[in-house]
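In the block that follows, a single chain appears as structure tokens, in the form predicted on its own.
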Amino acid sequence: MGLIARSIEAAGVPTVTISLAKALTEAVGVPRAIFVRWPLGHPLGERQQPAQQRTMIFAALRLLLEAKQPGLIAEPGYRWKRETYTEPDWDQLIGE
């Protein structure tokens, strides 16, 4: 995904990726990414956990809006199966 993100960015479209392999993400040089220590194949979280999944989408969109430097890899520290997730404040993201 990182190589695809770089190509899309080169065309002028901002991107953000969610990474489960930090060393690979660093090596590829993605424009911006969120790294979580979750099992492979689950970048948005556990199945049937919509609040957790929306939290990841919210974090990615927020990073897309707020990242000021290229190559940023954010680590929000979300935990797999040991954290209670609530609905993100979507109004905060769009500034209302």
Second form
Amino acid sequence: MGLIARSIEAAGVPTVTISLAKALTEAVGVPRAIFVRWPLGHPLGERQQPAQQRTMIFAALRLLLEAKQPGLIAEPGYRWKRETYTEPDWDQLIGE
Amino acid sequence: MTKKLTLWERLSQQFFAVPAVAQLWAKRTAQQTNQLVALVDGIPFARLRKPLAQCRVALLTTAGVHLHNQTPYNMENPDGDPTYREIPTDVALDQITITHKYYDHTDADVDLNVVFPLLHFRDLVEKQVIGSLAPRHFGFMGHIDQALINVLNQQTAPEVAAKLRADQVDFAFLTPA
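Please show me the structure of the same protein in the form predicted together with the partner chain, now that we have looked at it in the form predicted on its own.
What follows is the whole complex; the chain from before opens it.
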């Protein structure tokens, strides 16, 4: 995933990447990544948990807007199946 | 449709589904990747040129997502498959399937948003948080090793990057598996 992100970014298109494998993301040098220590196969979280999935999207979009340098790995620290999620406040992203 | 996995493949998926194991695997793979690919110094970085509400987004995933009527990813080659599949943005979700034996996609089979959040992004466009969706998205199969990493790096990934440019994509949202 990281190599693909690099190729796209090198072509001038910004990327934001969810990471489930921190060491790999660090080693490859991903332009912007958001790392969660969750089981493989679940980058957006659990099935049928839209608030959780949308929280990850929100966090990724925030990173896309806020990252000022390459190689940032954001770590929101969400614990697997031990968090309560609510629908993100999308208005915070509008106008940014 | 999905080919039955061997017992070993199922056990292996369960083993790697443990986050601590996955992180150890990531460390090992990171070392191997460093030996296999000579990364250019520095990390490429492009800036967002517009407010989100005017941006066009494309989704990319290495979760093995493709359409039923497309050739599945190659599961026979132990070095994986560096090719990609184009997913039209207006596709009906029941046209999408997953071919990938290196992770447990039981949950993603039930709810595609777990790996490929097309429905959420359609909704964000409707809510005008994001401007628009690209006409096509891109599926890869994340298990790629040895010489095939170079095919990805030198051929298929740059090809997709050029297609994103052609589609006037403002940013790409990438999900692994």
